[in-house]
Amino acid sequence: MLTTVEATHAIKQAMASFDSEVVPLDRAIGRVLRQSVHAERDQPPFDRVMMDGIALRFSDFEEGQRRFPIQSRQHAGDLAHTLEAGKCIEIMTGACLPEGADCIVPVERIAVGEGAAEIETGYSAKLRQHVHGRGSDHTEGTQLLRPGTRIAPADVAIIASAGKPDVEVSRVPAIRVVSTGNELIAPGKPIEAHQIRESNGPAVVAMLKEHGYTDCERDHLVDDLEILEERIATHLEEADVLVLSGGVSMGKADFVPQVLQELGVEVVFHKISQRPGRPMWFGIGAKQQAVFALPGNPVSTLVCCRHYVIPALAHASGVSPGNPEFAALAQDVAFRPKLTCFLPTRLVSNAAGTLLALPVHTNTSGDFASLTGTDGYVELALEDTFFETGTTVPLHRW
């Protein structure tokens, strides 16, 4: 069996790129950026005024002056007028700095009448106050965006403000999500007492479209190889990614291997030494698909799916590594036989602000009921058995 190092990485290796596509800016929220995206001008592209005033000369405030007569208003989006010596201009916020002008006193210091704004009387007027300074954000050309961005709504901002009305993003891998099994029926059909709900289809559905994985379906197939091998042959020829669950273990009715194999899916491994999802299996179709087969277990299921799904669909679109999170245990854990276990957890914190990861035992890999309200998991090294409170273990997040 392969370590969950070596799985993450064998997957890696063997997942083409998705392509890349352009897409308008208003599509673009969660997508993966594939371009740099540079500064259009000076941010901002002239002296900005901060605040509805007036504007004035701070040479003329030094000198003692406190009444301005008022030359002119000037709105954001106006042309910059120039200011004549011992005066003033009413000023409105976003507007450009008046020629000459080199301080604003907000409105709020201010009394107008009879033509002219006075300043009260003890304010402290500075100079460049309330001025935001032409290129202070950040000057023409200056790399704003890097590829590998999942695009969030101040990247939005940012793409616009680069003039770009459009914006090259990582194609949307198609997704197909298959799960097997006789004895499983759909939310809102008759059942038997020998039968159990199908959850891990629309659980893993979910997952992947809270991660930006917008192009799923999913189906169901019962353990029967030839309508097994016809459906998911339709489904590799439909999808970019084929994503199973359940009939990959040892069971007389554990069809999936088999049938990948008769439909050209080259296996990369079959079993990593972890618990949950020891019998995952992962391989590459004949046209590049990347198929992963996860364990039925719905723990196992999710387990699987977030740790090896996701990351290699993040990979290959392109999005750039984060850094790892880590928590320490806020509990002793014991733990056997020796593989890598993940654990979920809740996450709390102490009165130090140290974030803690409260285990939470499922009672089996098919109790997902216990998965409610869980953070997300932590990885426990399969080289020891026993963890002491406070042991720093590396987190993942559902």
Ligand code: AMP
Second form
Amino acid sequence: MLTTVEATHAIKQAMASFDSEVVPLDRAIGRVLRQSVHAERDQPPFDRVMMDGIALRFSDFEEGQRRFPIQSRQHAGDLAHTLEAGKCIEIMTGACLPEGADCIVPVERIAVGEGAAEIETGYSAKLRQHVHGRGSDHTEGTQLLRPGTRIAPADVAIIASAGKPDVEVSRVPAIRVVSTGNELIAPGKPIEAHQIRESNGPAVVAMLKEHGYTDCERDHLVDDLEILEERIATHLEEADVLVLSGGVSMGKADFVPQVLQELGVEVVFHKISQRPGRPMWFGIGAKQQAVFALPGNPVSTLVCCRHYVIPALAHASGVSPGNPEFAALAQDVAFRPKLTCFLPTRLVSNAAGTLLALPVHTNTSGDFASLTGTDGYVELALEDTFFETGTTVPLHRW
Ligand code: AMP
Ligand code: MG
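Having seen the form predicted alone, the form predicted together with the named molecule:
And the full complex, kicking off with our chain again.
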């Protein structure tokens, strides 16, 4: 049986990277960048005026001149005018600094009349004030975005300002989410006392979509060897990733590992020393498809999806790993089994700025209703059995 760390490592080792594709900028949000983006030009590309007002020569101001005849008006997007000595140019935010000008006085500090601008008494100016110097943000050719960046709105601005109408990103994998179990009935269908609502499939799809994996389709299969074989074979044909739930334990109808192996999916591991989710199975198909078979108990399914499937998809998409997060336990926790414990928690922060994890009791790993309002789960090390209030533990947000 693998540890949680070994299982994570084994998945990353076994999974192939997803291909990349070029998408227009308007479809880039949330996608994983697979190229570098470099500055097309210096930023700003010219000495940029940052205030509406007048542009003048600082030396004229320094020599005591306060009244400046207005020579011309220059807007953003105009070619730079050339300033004559002793005069000023009315200037707008975003305009290029006029040739010969080296000081901007804001419009709030002047009075305009009879073709001249008068600066208020007592006003003190500085050389190059309100000028955003050419190249002061970055110079042409600077690497602005690295491969592995998940594209946020600010990154879209960066790509656009680099002059790119499209961008190379990871292809979104086709994912099939397959729930197994004779007892499962879809919402909206009549249900008998001995049956269970199919909730894992919708929840897994929701989690995948929330993390940006939007190409998901669902299926429900009964615990029948022939049906499982036929349908899973189709899914293996059509998808890059399969996420199954149920049927991986020791029950007489837990056919999933057997069926997968018969279909040529090579087992990488079966079982992880963790609770919930110990019976998790993972393998790689003949066409490099990643196959995650998660235990069916709803809390196990969600924790395993978040802990293994989501990071594996991110890794195969080329996402640069982020920094791990930690929280301090807000209460004592005893956990005797020699297993890593994933404990659902709410998060609050105290006045000292410490993030506190408030464990939420789940009544067995079937108790998915208690997960509402949780922010994620903390990870309690396999080696220990008692975790005191204040212990810092790894945190995984949903
Ligand atoms: P299994 O892993 O198939 O042994 O299922 C473990 C428990 O989880 C059983 O009580 C199942 O009824 C329940 N379960 C399995 N799959 C689902 C599902 N898709 N939705 C809700 N409950 C499920
Ligand atoms: Mg089952």
